[in-house]
Each structure stands twice: as structure tokens, then as C-alpha cells.
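Below sits a lone chain in C-alpha cells, taken as the form predicted on its own.
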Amino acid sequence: MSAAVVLVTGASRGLGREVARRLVDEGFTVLAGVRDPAGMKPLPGVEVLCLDVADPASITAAATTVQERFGRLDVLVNNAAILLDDRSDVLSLDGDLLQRTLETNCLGPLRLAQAFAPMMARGARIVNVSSGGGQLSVPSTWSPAYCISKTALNALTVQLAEALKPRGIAVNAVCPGWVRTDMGGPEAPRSLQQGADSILWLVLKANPGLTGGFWRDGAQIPW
């Protein structure tokens, strides 16, 4: 059998470099989604796939080629994210600033989702990279549009999950914590195999019967 197809979104550094990396090693077939292919510092043994999701004709096109080429895919990595509003403040907010964000932290999710459904079979796997930022047992008042992105994937988790859940795909959403990448900064206590791990323990080690929930190191944390 032809080895497990995995694409991580948001690959060409940091933690969805990591998990692309790591995945190699663990045997699966690992496509790079990335905006800029020819910007992306290569990686051995992982594939590239020119993909931007705050673009949908860009998902479609990527969609088509998996199709094309693998005929499935058995692991989707929602990890490409974008933070813009650092320090900011809800009531200053600017509108056109979250519909950006939400545009490739949440619709993004969705729209890759909805494409790639379709090729996936049972004990495939949407893992939704989150944030604690977006927990509302937990407030958080940094960052609000990341925040506020962060709280609406965790709201499409659980729909997918439930819309899935018939066919058997699990959906479950991750906080890797606060990591030292890019957007993490130098000052931020966990490393990049730490937020790694808790990424790939979804798509390692969890029971494939897992679904719709919030986890951390490979504990379920509150929503």
C-alpha cells in the first residue's frame, strides 16, 4: 500500500515546516501547501504545492492536483495563519483588518475542507491548528482579530466534526501553546518540537474515533 497522503498548509517555516519534516520521517507522503513555492527553502522529501487559502481559486486548483496525482488524501494540517494586529484593541478594531484575518484563519479551513473532503475515506484526519487566543472559558484580549479568528475555527471544528463524523473522518482542533517561531517571538517559552508534538499526537497517536474536540499536548482542553 502506497504510503498516507498529508498536506500541512503554512509549511514553508515554523511549526507547519516542522510538521512537514517530521512527517517524512514517519513515512507519509507530505505536500507543502505553500504560497510562494520558489521562496520556500527545500525540504527533503516533502513535495510543494503552490496554494494560498485566502484565495479559493487557488484551493480548487491545489484540490485538483491532489486528485490528479494521488487520487486521496488521508491527512489535511489547517496550520497557515496569519497574525496583524499585534497589541491592538477591540474597540479600535478595524473591520477590514478581521475580515482579512478571518479570511485565511477560518475560511481558509473551511473552503480546504470542503475540497478535500470529497478524497478523503474513513480514518482520514482534519487537525485545525489553533490557539489558546481564541478559548472563550479563557478570555483573551490580545490580539483581538486572531483571537476572534481563532474562536470562529474552533466553532467550524465542531461542525465538520459533526459533518464528518458519519463517514468516519475525525476533526479535532490544537493549541500547540506559545511557540518561538515567526509570530511567536523570540520570548515565547515553547519550542518548536513542543508545539510540533501536540500537532502531530492528532495525527500520530489519537484514536481515530477522536473527534471535535480542543487539545493540548494530548490532553483535551475547554473550548
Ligand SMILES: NC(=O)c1ccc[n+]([C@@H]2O[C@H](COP(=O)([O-])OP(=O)(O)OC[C@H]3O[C@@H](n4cnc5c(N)ncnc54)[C@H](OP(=O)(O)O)[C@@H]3O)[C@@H](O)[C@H]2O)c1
Contents of the next structure:
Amino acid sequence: MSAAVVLVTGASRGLGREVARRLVDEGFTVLAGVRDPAGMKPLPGVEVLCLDVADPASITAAATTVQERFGRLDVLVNNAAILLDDRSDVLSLDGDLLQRTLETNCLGPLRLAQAFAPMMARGARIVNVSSGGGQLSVPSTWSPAYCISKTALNALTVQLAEALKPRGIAVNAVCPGWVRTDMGGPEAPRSLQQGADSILWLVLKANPGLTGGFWRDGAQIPW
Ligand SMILES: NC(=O)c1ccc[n+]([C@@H]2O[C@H](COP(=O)([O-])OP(=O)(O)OC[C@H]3O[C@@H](n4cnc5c(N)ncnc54)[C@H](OP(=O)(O)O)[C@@H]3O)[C@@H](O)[C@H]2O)c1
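Form predicted together with the ligand, following the form predicted on its own:
Complete assembly follows, chain above in first position.
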């Protein structure tokens, strides 16, 4: 049987790149979704797929390519995201900034799921990389646009999980913890490897029947 095909979005750097690298080692056919293939630092063993998750036409084109090349997708890791409002507060939050953040962090994963679900079979998985910042059970005032977008991604995860349950496709959200990447910054306590481990648990280790949950380091966390 040919290797399972996984698409990791936002794989040019940070956690997406590390997850893609590790999945090559696990024997997957890895498609690294990046919006600037020419600027991508080489990553041995991955196939680079041009993909801007904020651009519906780009998602459609990527899905057509995957359908024509492989005829299927086994795992979709919705990892790409932006954090634009590190210093804003909700009372002065700019509506355009919120809209841009939602386009990438929530509408992107929705459109990707819509485009790729038709080529997913029983046992396939969708992993939405969310954040503790999206937990309604842990209120905060930090980065409202980003946090609202991750709460919306969590809600999307539950909707997709219910919709795809009859087809045996698992959909879960995962928090990698606070990780030293461009987004997390140098002060973050977690290494790239630790953050990627949290995401990879859902790809490699979680029982395929687990769906509709929010996870960190293989343990369920509250919404
Ligand atoms: N780092 C943390 O502490 C932390 C904590 C909780 C959750 N997370 C989540 O973990 C995931 C990865 O974060 P990270 O820390 O690795 O972030 P990062 O270092 O900022 O990398 C973000 C990645 O997303 C890509 N991206 C952004 N917008 C895109 C678009 N429209 N289309 C395609 N790719 C796009 C970037 O591509 P370009 O190179 O083209 O910009 C880059 O590859 C995100 O979902 C983030 O919210 C991170």
C-alpha cells in the first residue's frame, strides 16, 4: 500500500515545518503547504504545495493538485495562523484586524476541510492547531483577535467532528503549549520538539475513534 498522504499548512517555518519534517521520518508522503514556495528553506523529503490559506482560489487549486496527484488525503493538519494583535486590547480592537485574523485562522481551516473532506476516507484525520488562548474556560484579555479566532476554530472543530463522524473521519483541536517560534518568541518555555509532540500525538498516537476534543500533550483540556 502507498504511504499515507498528509498535508501540513503553514509548513515554511515554526511548528508546521517541524511537524512536516517529523512526518517524513514516520514514512508519510508529506505535502508542505506554503504560500511562498520559492522562499521555502529546503526540507528534505517533503513535497512543497503552493497554498495560501487566506485565499479560497489557492485552496481550490491545491485540492485539485492533490486529487490529481494522489486521489486522496489521509491527514490534514490545519497549522497556519497569524497573530497580529499582541499588544491590542478588546476595547480598541480594530475590526479589519479581527477580520484578517479570522480569515486565516478560522475560515482557512473551514475552507480546507470543505475542499479536502471529499477525498478523505474512513480513518482519516483533521487536526486543527488551536491555542490555549482560545479556551473560554480560561478567560484573558491577551491578543483578543487571535484568541477569538482560536475560540472560533474550536467551535469549528466540534461542528466538523459531528458532521464527519458518520464517515469515520476524526476531527480534533490541539494546543502545542507556548513554544519558541517566531510567533511564540524566545521567552517561551517549550521547545519546537515539545510543541510538535503535542500536535503529532493526534496524528500518530490518538485512537482513531477519538473525535471532537481539545488536547494538549495527549490529555484532553477544557474548551
Ligand atoms: N508558538 C506558540 O507558542 C503557539 C502557541 C499556541 C498555538 N500556536 C499555534 O501553532 C501554530 C503554528 O504556530 P507557530 O508558532 O509555528 O507560528 P509561526 O512561527 O508564526 O509560523 C506560522 C506559519 O503559518 C504560515 N502562515 C501564516 N499565514 C498563512 C497563510 N495565509 N497561508 C499559508 N501559511 C500561512 C506562516 O507562513 P509564512 O512563512 O509564509 O509567513 C508560517 O509558516 C499556529 O496555529 C499557532 O496559532 C502556537
